[in-house]
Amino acid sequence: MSATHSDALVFFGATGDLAYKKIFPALQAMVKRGHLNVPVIGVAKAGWNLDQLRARSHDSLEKHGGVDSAAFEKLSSLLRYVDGDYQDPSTFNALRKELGNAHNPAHYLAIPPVLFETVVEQLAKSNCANGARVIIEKPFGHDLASAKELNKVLLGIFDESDIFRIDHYLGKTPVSNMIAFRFANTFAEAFWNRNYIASVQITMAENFGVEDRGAFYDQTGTVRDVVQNHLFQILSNLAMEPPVRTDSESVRDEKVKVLKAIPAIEAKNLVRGQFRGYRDVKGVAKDSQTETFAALQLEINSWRWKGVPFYIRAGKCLPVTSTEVLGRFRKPPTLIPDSVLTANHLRFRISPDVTIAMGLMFLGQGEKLSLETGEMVAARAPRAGDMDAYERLLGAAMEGDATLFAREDYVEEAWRIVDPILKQGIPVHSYAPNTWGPEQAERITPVGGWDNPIVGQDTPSIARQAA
């Protein structure tokens, strides 16, 4: 049914937070493309009716992204609702009966993991799930066994060709961006790879805490929450092979060798750090030992790549909030003394604004030889009209192309890399907020130190080093 475009959206979890900030915008947005067309039936346990969720969703655009009259009206005739417990059967009989003459319906779970199983079981038994496709939210699972026992019930009812796994940060067109620079330009290809990269690092820094996740977060921890899903995903992008043909199953095969070619991360290639004043948000534990900053370094022993250590840093409360690439050249064997030579860069930022950028020495003024550095820059700021990520990949979901989401055996492969570092209690440093994590970090740290993003400046600073 790959060819086939689902003729019904089911949303579990159509009261609840995702929904109101995310699903109801991106759906509006889907009707004003043309993109959506079928109906949308909001299953949750509420005790609402159809009129209530209709008003829900009005007060979800008001509040993210504004209200466009006309394609609300239309997505407001689309909305059905069904209200139930997920453990009730007489909830997907209702399902059954709403979805009519949809033989091809989406299934989205916008809902806790933990109510992955009773759902698509519930789905299996009520038939609502012959000639369906499934949506799951990340996590998926909270480790490598978890995650084998979530794709054995999501393949016990469904094909893999008709299960997807949504990692929203896939959906950005930035990350995506990077797979187009490497393969649309043919001198791309000439320096992306061992021979002239020194080094890698990705950072993803936030400069806010928790907020209002505490509990939730305190279960999750860094290396969980971002590391293995999105900073893997942005990892693979930089590091794979061009695939052989642009269908999803050739370039998630493509990704997932990259996965392989990683051994999984010792403890002393781990640095852990929580910033003070964490144990004070609501639900987390007064002795907590979740991580909200790691950095971490790892190797990837494939053709392109071997020898060439790439550097991952995440955190809370850090100086600024931005994702960022760089990769670090070897510098050239040239006459000139190595101290008066900075290494050249590439430079790929993912937010909050779009930007790639190659670093480069030059002549300056003077009478004797001096050499000055630069950045030449391509960038952009967000634009209006561009696709959120839950548009995008709710779209493609529904048409059946698998590009943007997971495959079974990338999850499982990501999560065999992070394991053993789950298990083994490496100790969590403190640090201050608006610093760049713990001063143990120092223990991971690039050649050359690493990249601090700055924000909010049109050509940045090269010599931008750890302080």
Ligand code: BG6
Given for the second form:
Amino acid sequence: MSATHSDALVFFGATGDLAYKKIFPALQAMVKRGHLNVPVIGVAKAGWNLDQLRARSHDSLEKHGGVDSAAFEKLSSLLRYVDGDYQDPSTFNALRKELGNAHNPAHYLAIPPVLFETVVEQLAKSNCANGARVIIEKPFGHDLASAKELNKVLLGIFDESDIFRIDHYLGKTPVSNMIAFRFANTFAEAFWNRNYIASVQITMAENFGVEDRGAFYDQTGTVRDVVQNHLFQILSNLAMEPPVRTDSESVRDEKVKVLKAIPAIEAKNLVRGQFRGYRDVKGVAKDSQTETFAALQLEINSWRWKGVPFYIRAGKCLPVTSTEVLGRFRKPPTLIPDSVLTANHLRFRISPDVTIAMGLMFLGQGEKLSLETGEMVAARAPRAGDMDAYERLLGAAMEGDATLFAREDYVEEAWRIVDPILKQGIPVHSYAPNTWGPEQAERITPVGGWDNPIVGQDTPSIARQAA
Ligand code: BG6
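Alongside the form predicted on its own that was just displayed, please also present the structure of the form predicted in complex with this ligand.
Next comes the full complex, and the chain you just saw is listed first.
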């Protein structure tokens, strides 16, 4: 991997939704921190000029995080714009001209995946791909076969070390924090394995629907949208072995090993749900069989985890918005009746706040000796100035640090695990919005139950009742 810093950032899809919601705020934050000082070239087919792109970026910042006048002025001065069709070679000749002396650009494809192939081929033909990096957004394919095809196209033009596949969950601090917690604390290593842990569950709940993304979502569904990528990344961080070195490939090797140890999910271990009202969303088929909820169980056949069930649950229109992991311990052998004991747990909350909590039992107050359940909690709310995922990832890609990006083999392993269940026509059960999914999901329930994240309350240090 070359350590050259990219000397220009080109972003395709400059007038689109992702740019509006995420990229302009990330670019302003990078400028503010002194991390962006190269030309930023937006490309789109909108019939726009540079002034219109600047106005759009201003508008984006007003809606998403606020305008910082000094940083915005600097960003405006770095902005360039190339308008044109992605099929048309003259668009790419204009881009080459705009790149001027920049010979190591980073090309960020914030565009629908159907256009990836066209754009990378045009980049190669116009001499914009030499010495360049390419950054792409999920979805990386639609299934295993299409992911392999996409990788083939990309690898025909770029080296793997110059391809940066963004899964924005990898840019979130609490997702990396799980690795820090595990490998920076001696005590964690002692229990985080099959000898002490009975089950691990991951919940990604969202209390909103598919909004204006009906057409996209109906072709996608929960497993493709968030399980195969975001939640498998969380799973990999939870289950990986300590890397032998801290370079990007040593870390990514360990993550791939986790996926390699996971057999393809069987149909009996998945329940799919669809919230009532989903079929009325614009762009969604009236008889849609796409899932907006999934609960599944899988196993990791590694030395550390063999025999420990892992559960994943994700859905739209659930009661809260929160992503949380809960590892439940085996119960201790004791004279105290099992029915009185609650299993200890370790809880990582990834959003909306960052929490690490240890669930435990202790003696309550009162005349009679009795046990109570509570948590020791380390938590903090997001702070102003925290790095957003896109800021972190764009900065890392421009530096050529691939640690926080999905590697080719990882992406293909992740598809291998879900590929069969995507193709088996597993029934979709309806559920009422604002509930925890269809009742059939009870079939996929960890011993001790699902832990439903509680949002919007302070969590006192020893208070929250364990499940
Ligand atoms: C996206 C999915 O990748 O992640 C969305 O397409 C989902 O459906 C989103 O809502 C969640 O991201 P975050 O950062 O808000 O948890």
